[in-house]
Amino acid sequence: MGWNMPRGVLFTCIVVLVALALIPMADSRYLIDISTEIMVYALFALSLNVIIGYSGNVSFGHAAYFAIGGYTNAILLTTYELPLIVAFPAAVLASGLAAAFVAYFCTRLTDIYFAMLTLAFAMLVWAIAFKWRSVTGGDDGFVGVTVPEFIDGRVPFFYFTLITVTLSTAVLWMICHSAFGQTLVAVRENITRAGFIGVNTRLMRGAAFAVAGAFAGIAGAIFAMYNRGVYTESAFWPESAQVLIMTLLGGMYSFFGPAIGAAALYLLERFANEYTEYWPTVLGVILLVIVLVLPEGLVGLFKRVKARMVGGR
């Protein structure tokens, strides 16, 4: 398929983009805020899927790069008063380099050992953010983030997020559907056979990890400005678990599946919290359903339903 997007997928993407672009016209602050957060988490989940869906590894510490992007952007904008055109790329670079550093150690291992090492490094990032109070604000968080004037408003920031997430998603699509992405799939399917035909599997897995970290940094940098602050919870393990569930819910073997899962889980959490105090219980049930009934996620469910409808005609 290469970089070309199927017509049906392209049409759906255009419809979604147009619908998102029209949201501010509804003049609903609540709808704008929800849409902004969903876009950020969609990009966050898409970045994780480079590791899970394409290279075949599981990361329990992906929130670390989300937090690094957020803290770096916030500190450069606020403490050092740098312009966004400098701070934002620096945040992405910091996240990517941090992910590449972690990947150097993690790619020596596979399976559960790989996953647990990613968690260990993420907890190290959380500890640094928690203890380095003079820089990060510690458990009080880094608050009062300076937001550039041209996006310092609900609607301008919404469109900034829409454009940034759209461009990031397009770049991720090209990466995942390039020769690099297809090689990652080969590594995922059979790492031993890929190694036999000359693929440097450790390098490929490390590159995927670095790419995923950089795009998580983009999501984190946006989120820091949106919240006007960054908190240690962004690097803590529940944040990693949440984005992992989003990826699984949507479907890790589909490029857009994690974005769908992010939207579904976010909306479900908002809805559940209005009617019950037991969201963790609901989340546990969702995870059980994914593992036992929907291993291919919502995208897999849609494909099964579509196949039955076509077959029943």
Given for the second form:
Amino acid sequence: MGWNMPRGVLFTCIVVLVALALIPMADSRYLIDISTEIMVYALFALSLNVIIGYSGNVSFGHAAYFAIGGYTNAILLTTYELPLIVAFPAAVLASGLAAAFVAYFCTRLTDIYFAMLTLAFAMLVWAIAFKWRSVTGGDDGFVGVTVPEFIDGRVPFFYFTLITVTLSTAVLWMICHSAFGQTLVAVRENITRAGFIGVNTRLMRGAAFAVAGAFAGIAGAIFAMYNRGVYTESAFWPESAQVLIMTLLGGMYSFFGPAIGAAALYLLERFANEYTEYWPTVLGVILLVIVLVLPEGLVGLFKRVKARMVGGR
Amino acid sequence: MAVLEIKDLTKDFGGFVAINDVTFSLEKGEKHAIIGPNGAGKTTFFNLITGHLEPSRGSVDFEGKPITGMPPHKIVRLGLARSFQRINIFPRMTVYENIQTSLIARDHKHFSMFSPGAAQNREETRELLDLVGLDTEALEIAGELSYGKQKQLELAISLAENPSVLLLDEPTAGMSPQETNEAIALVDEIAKSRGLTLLFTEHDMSVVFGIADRISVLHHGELIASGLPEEMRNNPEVRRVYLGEGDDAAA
Ligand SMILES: Nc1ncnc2c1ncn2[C@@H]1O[C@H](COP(=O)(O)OP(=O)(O)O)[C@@H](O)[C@H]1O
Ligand SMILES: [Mg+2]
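For comparison with the form predicted on its own, provide the form predicted in complex with its partner chain.
And the full complex, kicking off with our chain again.
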């Protein structure tokens, strides 16, 4: 086959999966809810990293595709009473196509201009969700999402999320380690030279953006059912900022870094909210630490510590 | 037969004319050197040919097809590859991946999302590494190689595209004399075995006269002379330009 995941990574993945699969045994609603949400955010952050870590562009508007996946799934399930097997793939397709459309414009630009345009499109998605009340519920949100019977319940939904996120992550991992993914890294590393080895770099960056949008759509579609609702906030810029921070906190130069960042930031927020009212301040400090001390995130820190212990220096 | 046909090529950088009305042709199979003092416009000339810059005026035909204004990735696909004067590699990938990715692109596999990147073109990657003498450095991070080795990698990336015409911009700049000799012997050998047409710029006159079949001289953006090496050696205008510059005058 030729897909070689490093042994240590594969082993860690299996341990994490087994641990997750056992969580419902603990019979704690709190634990099940936390893990379901973390899995969704982990997939969301992993998808963003296709743009950031692999294609080398920054998106300030990734929440838009999460929201489009959520709204589409919710509307098709509830308003049109379609089965999940239709609604869910349609939601993913809608996110992917929306991202491809936006990428068509954004990939003309690079750096901060690219990022600002992604933000502008996300604001547009937010405005549509806000104004198109008859379809989206406007600022009341789209509430009362129909959840298919077979996953209606905390534990079945947890397993549905676990399986969907695991499969999505596996596919995403393959994409990132495919001939496409490797070339994408070359585009990130040196876009000029990538053009001179015969790569249409604009198309590559666009494809990465569309893939990222589709997988964000999966996360959004799950979340809509989990919450039994979709709200305009899901497309709003703080949501885009949060997933960006998750990605950077975990480490953009590692495939699984963003998932670790998602778990870390999510848990930090939970605990911080229990002890202080100053979560935004804490978030600010986290951001400063990433920028100043941990440019390669938690995974980068882990690698440095490991190298030091092994190297004895 | 001319593989490159360049007519009235001009590049105006907002009032500063870096390439001025250059008409030039490159014959199939030749090894053609472009010489001229620093700032003469050699790199700009290459940038115009390879689509890195858009000309202000003039045309470039490659194997009879107009390529003026085409993006670099399309020009490379036609078989016209180049290397860069300033190192231009994929710095945080391994040496191996640098070459492998170039081969993936050549074979149009860079949109394959479901075939493993690491499994592509493994043998050919190894062969190219051997060819340019980077086999022992295969797994090193490209950006951490010595300057001379990065230059070799630069060459290998270009060769991986399997071009019929290769433009080398100062392939030995910054190399030690020994590295220079090795690099030039290598280029010469590859050009022979692959039947490459070579257009190169080079500041070391012993290298130029050692391998070039034909030499053209660029000065202040103008092509002032073009001919066989011995003609250039005795051309009074060429001597004046080079004597005026001081160095390399003895060559
Ligand atoms: N992008 C640019 N904008 C403005 N001037 C440039 C640009 N590129 C090159 N030049 C100028 O054009 C002249 C020729 O440069 P170059 O082609 O690099 O010469 P060479 O390779 O022969 O040393 C130089 O004076 C340089 O400063
Ligand atoms: Mg130059």
